[in-house]
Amino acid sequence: MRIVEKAGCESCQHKCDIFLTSKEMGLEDSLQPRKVAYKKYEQICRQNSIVTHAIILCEGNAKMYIEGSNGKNIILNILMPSNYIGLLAVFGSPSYSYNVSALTPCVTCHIGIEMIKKLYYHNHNYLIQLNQAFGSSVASIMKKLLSLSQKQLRGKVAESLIYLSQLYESHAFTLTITRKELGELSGISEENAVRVLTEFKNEGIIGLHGKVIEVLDMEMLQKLSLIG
């Protein structure tokens, strides 16, 4: 981790809700954002550590995951630019309940959590926006828990491939996660993830070209995900 510079919100391409709200309230000079760069695989935040800043992912991809026993982790989400990290502190939890680490070189913007709380409690529109973001995050985790508890191997991998296709907005995408991490995203072992991918390839459901996955039969993937 290294601090790149004090972030310049006016020149930032993302124009996040934090900046727009603070500008509306005349508080933009109080933000004092910092840009921080992380190398691939570097930890952005750690499970059980205290939340001191709201973190916005500006560049790169990161994974949000929970550490399990015996080194078995569960990946909850793949984070893309403009995603928030650290919303829970606004809603009453002072520490992270998950880890976030960089899948690719990442740049993040850090803004003090007390400033976020000030905007949240004094601006109705921002309160609604943050509640919606938090609600969406919780709904995604609930869906993940349902999948892990009820679906079989093929259904889990099918759901993960649909998720990644939607995330990258393409039927053909380059994986920024390893086969092991695909297993962690699906709640199965690396060996089972590789086996199911091979089955899907042999059945003409997907194409595999190194790290590039091409969804050839989205309708079948959706059916497999639905029936579990």
The other form holds:
Number of protein chains: 2
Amino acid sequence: MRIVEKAGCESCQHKCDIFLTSKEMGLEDSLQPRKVAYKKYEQICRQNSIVTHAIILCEGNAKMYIEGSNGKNIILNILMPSNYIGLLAVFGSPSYSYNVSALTPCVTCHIGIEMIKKLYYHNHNYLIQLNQAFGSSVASIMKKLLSLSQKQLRGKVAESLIYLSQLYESHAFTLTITRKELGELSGISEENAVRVLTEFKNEGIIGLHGKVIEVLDMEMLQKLSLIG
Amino acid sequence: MRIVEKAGCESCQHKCDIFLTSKEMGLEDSLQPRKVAYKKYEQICRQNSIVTHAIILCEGNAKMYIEGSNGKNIILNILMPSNYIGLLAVFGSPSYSYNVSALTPCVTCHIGIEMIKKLYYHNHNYLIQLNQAFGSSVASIMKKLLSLSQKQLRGKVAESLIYLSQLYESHAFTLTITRKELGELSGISEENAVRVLTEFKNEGIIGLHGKVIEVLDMEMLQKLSLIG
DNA sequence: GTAAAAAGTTGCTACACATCAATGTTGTGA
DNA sequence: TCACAACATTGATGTGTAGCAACTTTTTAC
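Next up, the form predicted together with the DNA. The previous block was the form predicted on its own.
Whole complex next, starting from this chain.
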């Protein structure tokens, strides 16, 4: 990781109004937000480490995941600009309860936790936005909980494909994750992720060419996801 | 459910300062908090229904659970006084993402969402408390996610027993849930919940007499939970 | 451009777990 | 107190899924 510029961060300005507000407040330089660049695979934040900044993803794709005691991971989310990264940890807990690492080269915006707290009181709209983002994260974790414990292979993969299709806002998309990671996103093994993808291709539900996936029969995917 | 008194609610006053604040603010009667009584098994809030009140559990035990499309449940938490019930939904989402129902007769305190929003701005300490409770809920859901997807029977049950022991703050406790619900709490079938309990008893890890469980070897439980 | 590493694919096997069934036990309401 | 329902327990069985191994394809790095 390297710091690319001290302040500015126009790319996430539209979202959170942090920068306008920070200017209004006339904050000293050391409290101003910073942009940081990460290489592919680099870890942006680590489970159990202390939260010192709120982080917003400005460019690139990242995965949010938790790792179990046996070394296997579960991917909770794929993060896109301009998602919050530090969000779930900022106010609730002093340390991260998950990892985030870069799937592609990424640029993030780091905002000191002290400044966030000032803004917290200064701008109520920002606060409500933060809480809403928080809430929808919880809802999506709940969904994953159900999916992992009750659905079987095909239902889990179907759900992941629907998720990815919504994430990329298109029926055709290029995966930024490997088959192993698709397995971790679905809570299944790499091998079974491959097997189910092949099945879906053979059944005409999806088109499959390496990392490029095209959803051909979304209705069927929805159905598969629902029945498990 | 029945409304037992219009305001007051001394039992949760120590926790959130809502009532002191509401008096300071001189709120009209219709906005004052209300106490509500529920019978055993009665549902306190329902998945997908609209959130109109923040709810605090004042007396009794309740289970927070989500239900899947196949009718099977996952119990997220056992709630004790004075846990928040509506918490995860209050600011994040307009509707509940889970169910809560009474395991024993319960008394709750309902606070109109409008009043919560007023308090939100009026008392910053309350706000921070709320966010911290929110955060620890998220952390516990993450833990469950890992447990469900990576541990096997004995590890899951061990984790549930540790959870219950901490919940009741004692090595010996009387379950307010059935074996089926212990299964739902652990993400396994009722039959296997029974089998593992019997195993643990035969191995001298726990004492077992119907609903009364005594943890005899907490260290072993911790170990079992960790290795999965 | 070539070698090495990473990612992807397929078949086979073992087993952990859910499910079914039968039966015993406890609790509850008339 | 009796009858019925809910809860608890144990054994037998089928199957969904992880893990292993062998192999091919793609990507990465020098």
